[in-house]
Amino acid sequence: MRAVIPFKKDNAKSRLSGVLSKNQREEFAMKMLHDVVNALLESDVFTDIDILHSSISSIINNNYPSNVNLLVSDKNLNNALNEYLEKASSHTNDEILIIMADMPLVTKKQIHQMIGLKGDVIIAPGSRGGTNALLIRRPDEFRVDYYGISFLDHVRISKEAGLDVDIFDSFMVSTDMDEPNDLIELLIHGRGSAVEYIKNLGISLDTCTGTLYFENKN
C-alpha cells in the first residue's frame, strides 16, 4: 500500500492571513505536513509514502526516512494527482491513500481505522464538502476531481465505475486547518509539532469564551 499527500508551501494557507504572516503560515504548512506523515509511519503499513510537491527545494532538507519520496510536479492538483493514479497502477497496481497535508489531528489509529473498511473506494469527508482523505483500492479504475464539491464528486466518480463506496466519518480526519476558527480544534485536540508551533506563536484559547488569544498582537 502506497500513501501520497499533495502539499504546497509557498503562501500556504492563504484563509490564515488574517492570524498568520505569510511566513508563519508556510512554516505552519510544513509542520502539518510532519504530523501526517509521522502519522503515515506510526502505522506501518505504507510501503512508500510520496510527498506531491510543485517544488522540491523548499522540502528537501527534511530527515524522512527512506520510504519517503519527494515528487515535483508542475500540473494542478487533479492532472498531478490522476498522473499519479495511472503511475502506480502501471507499475505495481497498489492500494493508494491519498491523504491532504493540513489534517494534524490525523493519528495511527484512524488510518487503521480508514484502511479497515471493506470498500473498493474509502472517502474521508472534509468540512465544506471537500475531500480530506481517499482510499482507492482499484487505482486503475479510478480519477479524482478535487475543488467545489470533491466529496459528491468521489461518490459519483466510483458509482459510475462500479466501485463500492464507504465513508469513513471521522472527526480527527474532517478537521483540517482552512480557517482561523479551525485552529481551536488544533489547541484542543492536537498533540504533534504543529500545536506546538502555533503555541509557540503565543496563540492560545481562551476556555472560558471558546475563542482565540493572541499573546503577541498588538
Second form
2 protein chains.
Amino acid sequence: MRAVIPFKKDNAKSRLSGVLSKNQREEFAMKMLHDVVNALLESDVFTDIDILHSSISSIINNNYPSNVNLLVSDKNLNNALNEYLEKASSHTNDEILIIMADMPLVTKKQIHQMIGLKGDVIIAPGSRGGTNALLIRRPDEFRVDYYGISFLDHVRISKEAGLDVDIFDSFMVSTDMDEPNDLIELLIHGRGSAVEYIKNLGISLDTCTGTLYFENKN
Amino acid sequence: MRAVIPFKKDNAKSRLSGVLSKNQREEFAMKMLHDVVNALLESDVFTDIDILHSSISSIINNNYPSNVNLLVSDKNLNNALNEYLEKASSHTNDEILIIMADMPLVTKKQIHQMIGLKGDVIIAPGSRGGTNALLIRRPDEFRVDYYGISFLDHVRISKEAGLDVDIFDSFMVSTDMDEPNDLIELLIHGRGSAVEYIKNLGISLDTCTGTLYFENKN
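Now show the form predicted in complex with a further copy of the same chain, given that the preceding structure was the form predicted alone.
Starting with the chain above, the whole complex follows.
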C-alpha cells in the first residue's frame, strides 16, 4: 500500500494570516506535514510515502526513512493526483491512500481503523464537504475531484465506476487547520510537533472560557 | 443501559436566529431531538430513554414507545444531569449515556461503536472542546461539568475518580448544529427528519461552490 500527501509550502494556510506570519504559517504547515508522515510511518503499513509538492524544496526531514519520497508536480491538485493514480496503477495497482497534510490530529490509530474498512473506496470526510483522506483500493478505476463539495463528488465517482464506498467517520481526521478557531482543536487534542510549535509561539487556550490568546508576534 | 438527552425547546438554537425564525428554530430543535431518539431506539440497547426538559411541554412524539420518558427539571444543565446520575445510581447503577439533542447525524451505527469501547467513561468530543456524548459505566463515581472546555473537564474528572477514559472519535457525533454553516454538514450527511425539515424550508446547498442559500422567510 502507498500513501500520497499533497503539500503546499509557499504561502501555506493563508486563512491563518491574521494570526500567523507567512514564515510561521509555512513552518506550521511543515510541522503538520511531519505529524501526518509520522502517523503513516508508525502505522507500518506503507511501502512508500510520497509527498507531492509543487516545487523542489527542502521539505523532507533528514530523519525520515528512505521510503518517504518527494515528488514534484506543477499541475493543480486534481491533475497532479490523477496523474499519480494513473502512473501508480500502470505499475502495481497497489492500494493508495491520499491524505491531506493539514490534519495534525491523525495518528496510526485512525490509519489502522480506516484501512480496516472493506469498501473499494473509503472516504474520510472533512468539514464543509471536504475529503480529508481517501483510500482507493483499485486506482485504475478511480479519479479524484477535490474542488467543490469533494465528499459528494467522490461518492458519485465511486458509484459511477461501480465501486463500493465506505465512510470513515473520524473527528480527528475531519479536523483540518484552516482558520484560527481550528487551533482550539489542536490545543485540546494535539499530541505531535504541530501543537508544540503553536504552544511555543505563545498561542494558548483559556480552558474555562474557550478563548484563544495570541501572544506571538506576527 | 439508560440514555438521557438534555433538551431545550424555548428559544432553542439562538445562534441560528439570523437564518431561522424563533418558531423554525424550535421546530428544528424538535426534529433533531426526534432523530437522536430514533437513533437510540434503533440501536435497541436502552431500557429507558429519558428526555430531560426544563418544563412540561408536548415534546414527546405520540409515536414513541413507552420507554421514552419526559423528565422535568428547572436546574441548570450540570445540576440537572448530576441529580439524574445520583438518582439513577442509587437505584440500579446501570450504565448511562448522556447525549446531546442537536446531533442529527448520529445513527445507531455510532451508538453501537461507542458502547463497544471498553473504558469506564467514553467521551465523544464535539467541536471547540465540547462533549457531545458521554457514556458513564459507573454513574455513582462520576459527575459531569458541561461548562468551559467540557472535554478536558470530563477527562480530568474521570482521572481524579480513577476511571479509565476512552475517546469515541466520530465526525458524525462531533457535528452539532450551532451556527448557520453547520447546516452545510446536515445537508451533505443528514438522512433524518431534521435535514428534511431544513430542505422543506427552502434552505439548499450549491454543491459546486459550497454556498448555502436561504429561500425561507424568517
